[in-house]
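Okay, so here's just one chain, in structure tokens, the form predicted on its own.
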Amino acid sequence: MATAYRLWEILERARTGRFMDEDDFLPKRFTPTLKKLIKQYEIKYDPKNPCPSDDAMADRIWQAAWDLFRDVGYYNTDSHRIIEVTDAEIKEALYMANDQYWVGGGKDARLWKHRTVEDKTPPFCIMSPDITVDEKYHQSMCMAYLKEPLLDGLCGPILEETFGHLIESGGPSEISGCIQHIYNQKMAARLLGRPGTFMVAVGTAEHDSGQIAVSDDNWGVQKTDSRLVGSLTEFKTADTLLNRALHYAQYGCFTGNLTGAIYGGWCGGSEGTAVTTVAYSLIGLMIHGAIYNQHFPFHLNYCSNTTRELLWAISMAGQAMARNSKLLYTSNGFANAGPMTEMLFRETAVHAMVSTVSGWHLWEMASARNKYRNRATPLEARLGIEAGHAVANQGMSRAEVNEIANRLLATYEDHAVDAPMGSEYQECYDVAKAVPTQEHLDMYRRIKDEIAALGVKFPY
């Protein structure tokens, strides 16, 4: 489906659907339904296997997710109405969905297609720091990521200031910051000889007006690029988000659906997080007209997804979608540790390997729990994506990845709470040249050798 699904019918339901008080939606509709479906479909988390090999469980998770979306719907916090869909509509949307797209432009265009469980085709790899960065480092960081050869797409760092002014949502400073963001990102790509690189932009935009302001095929976000529409956790939207979905569809760029099911919140544990993640892909397809879904399920307390309870949910959700649909979806890593720490490299590698063998594409890597300014570098993303390519190229099985994941988890999972903060970008990269320091590069190579010794055959 190259266009939004029944766009105006869906938008009409956001105004005319069943009324419900917002305070009742999650405790009285969403969570009870989810709990019932987990029990009905006998979905059970297994802590010994962060990367399970259970096809039957994956299929049951898919069906539970389908039922969850159909039975609960999607709540509009502005109108207090529920957008509801039928089984027939879900089937129609899935039938019409495309399993591949060419994204980016010219010589830099890349084919992005659906992957299967234990697929030998390497994942499509979007690199993103997923953090805010000082204005003076923004273009350098964009260039540092764009220097990575395995990068298929870039989601650039986020600005909090523009020309010394704090960016305020919905105000003139946000529009200025969004323009500055895409200019820096596009200029970095041009300077490095990759002008048509697929961009996911712009993360600086918090309000719909910021996104609309940068839609321009000459200097801004082009039709060969992508934009994201977020969800309000759990299963909620708002008019400002629906405005984005409408604008992206009418402008003609690629729409992505951004979701983060919360482990320990309304989803409950690993089982509910997996089911909700899959359901969000159906929501992205039908409500937002998304060609792909960008998922970052995370732990309520740790704000990460590299511990075994989240890895299990990521693996099972990926397998469920891979086996039962032709959708595109990326697994966004959220690590506990910060840059230039051994723990971060290990977390990233485990997340990438488990995701890849389970049918995901990769979106790496949010370091230091996605909370601290300037704390991300391309080097951790590089190791994760190289690990993902290795898993695919050598045809690793889920059982093989599960064994390696357990061995690497033993080195860091006890430190999820007190993970090291690491260093800021400018402390482990030469800002002027946008290259890693020797100390940072040496650490990356040391951990890469450690992982290779576990049986991972890196491409180079």
The other form holds:
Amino acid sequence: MATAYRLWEILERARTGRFMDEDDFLPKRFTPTLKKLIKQYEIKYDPKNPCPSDDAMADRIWQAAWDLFRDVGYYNTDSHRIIEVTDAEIKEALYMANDQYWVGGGKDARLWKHRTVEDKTPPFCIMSPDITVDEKYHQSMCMAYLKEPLLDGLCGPILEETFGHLIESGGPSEISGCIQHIYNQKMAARLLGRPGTFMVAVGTAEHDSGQIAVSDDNWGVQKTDSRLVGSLTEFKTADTLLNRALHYAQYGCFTGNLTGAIYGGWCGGSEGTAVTTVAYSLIGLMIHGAIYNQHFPFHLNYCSNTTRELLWAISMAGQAMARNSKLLYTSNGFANAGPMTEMLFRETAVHAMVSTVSGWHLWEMASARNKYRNRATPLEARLGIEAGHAVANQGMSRAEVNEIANRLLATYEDHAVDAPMGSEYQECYDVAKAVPTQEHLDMYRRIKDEIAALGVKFPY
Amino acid sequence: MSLEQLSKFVEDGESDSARELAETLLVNGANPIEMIEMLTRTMAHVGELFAKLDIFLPEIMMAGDALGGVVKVLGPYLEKAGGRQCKGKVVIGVVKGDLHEIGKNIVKLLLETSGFVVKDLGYDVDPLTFVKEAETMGADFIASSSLMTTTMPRQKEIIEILKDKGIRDKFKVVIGGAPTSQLWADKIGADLYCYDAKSAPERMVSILETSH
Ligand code: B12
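Complement to the form predicted on its own: the form predicted in complex with its partner chain:
Now the full complex is given, and it begins with the chain already shown.
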């Protein structure tokens, strides 16, 4: 845990901090402060440039995010109290944060390092469908992702059933589902000969109890792996979430901070979404002791982040963190369209390229608005990650990516509302062998060629 | 100063100005029924702007608060004019085990701004709490949100508790949340399923009307 030395002081503040009625926290404290800071730091969304090259604005966003966290704090809904930190504590935490970690085990371990804007080092790539799947496809899907050459880490699909029983939140079926989840993920990695692969697990755990049940270095989530702590949107937490932060720290695995600032919600528009996203990285570091932050800012109506108002926010937030900190953070794509559609491939590539050049690591790819069971496959993530590697290897500039993004956006942005749902995993993959169908591969190849024609030099 | 100005204050979320102007207008003999009708149209317009995200959640919240302030001032006048409108009383919450509260908050807001009285039970709410709170409030509706297949069974439990207590007919049960569906509503015997927040107020009014 990055800030373990402060763990107990922070947890104590969750009980003793300033009292506030939850109903007032967002309308009276969070949003007015955010609005004031956006004005004060002259942060302005520019729809023409989904991937802007504005260093000065990136730095102002960083400063606004810092002020936002310091002035607003983080609200515990169980105690109705605000956890507050000082400038000195933020500085200390940023000084103490490592800029790199070895994650995963044995020969499969990987070095995960901070990236800068327009960095030539390829991003660290976590792949995840981010959705639930039928029990009968779970292991196959884990295997299919692990067959991806550029995968550095896996966050497996989520189970809704365990041995034919519906998983019910907080009950024994959840505990069992969580164990099944990690077994499937680890078994897939072992059968494939990459047993030490870094894993983020288990998404099936809805409660702290589910997470705690799978902490085991022999058969479960190992210390070389990672788990996530979420927030309640925006800037709120609860004891069940803090319990996770504590357990992960005491167990000794890598903690990730999971947040999705909502465009259209309490953050307002693109400016607020960017500032809030950056501030969440500070929250992750200081309150959850996260070694990395996993961000999925999304559009309130579409539940996606591949349209320009979100790309701008992602790009600016990435640049702000890349230029002003040495933290690690992943950009989690959320697409409108579903699997085996040209739109999904294009959305993923744009998300990955804009994120990569802006200093992010990648976490790809939630599809079909992250809503529908079985609707995600490794192939869209593959294209995104290949595009990310290409952008880094080539040393592309933000301006070049901006232009490519605008060209690709023109093909899909009008369809954010009525995006095609696409197909399910078992329609795009041979489930037994965990390989894509020819039809799916052909579509992937076609869009890859189309993007290559725009000047993207894929590694292979 | 006019009704148009009042409508503008509400739209802009200027609570104090809206309340003061409403008081002045009423003292000077403005028709309270006309006023509430006008403001209902204003709120519908604000709701449409929000649906397109031409404005964001904080703005519609502020407009809702401003409207709430005016409605308080209007209350006694409306009662005298025989036009007091409460479209229905609702208890709303996110079911036990579920922390996804954003959708529920939007539904609550749209219900309040369309003239429902709403009691918000928050998230991670026990099925029995829904029922007890509805009884205490004398609610017309029990509205529950579930965002996960793993918490959907709690929506069913609300209905089972109502049946076991012999009070199923006293409340209309409304459900929503991304994984829920008309099919699920039929299966558990809910009275209404809404795909989104926008459609909820009108559809809730209509099921209450048809049952009277
Ligand atoms: C944001 C989000 C989060 C945030 C929630 C923040 C918060 N304070 O609410 C955080 C990061 C905390 C989170 C945590 C988790 N999440 Co989550 N999350 C989402 C996500 C991406 C969006 C939900 C959302 O807010 N949408 C926007 C709102 C406006 O839409 P909505 O809620 O659907 O509401 C609309 C309508 O449905 C309707 N409506 C809603 N309720 C009601 C009620 C009534 C009465 C009516 C009439 C209408 C109505 O009106 C609303 C407006 O139109 C969804 C995916 C998705 N696309 O839904 C996953 C999702 C719900 N999460 C999921 C999971 C698995 C989790 C975690 C378990 C992850 C983990 N391992 O930690 C935890 C669960 C914690 C818990 N115990 O609840 C899964 C659930 C899978 C399942 N089993 O069904 C989903 C579906 C993602 C996926 N595809 O796998 N999550």
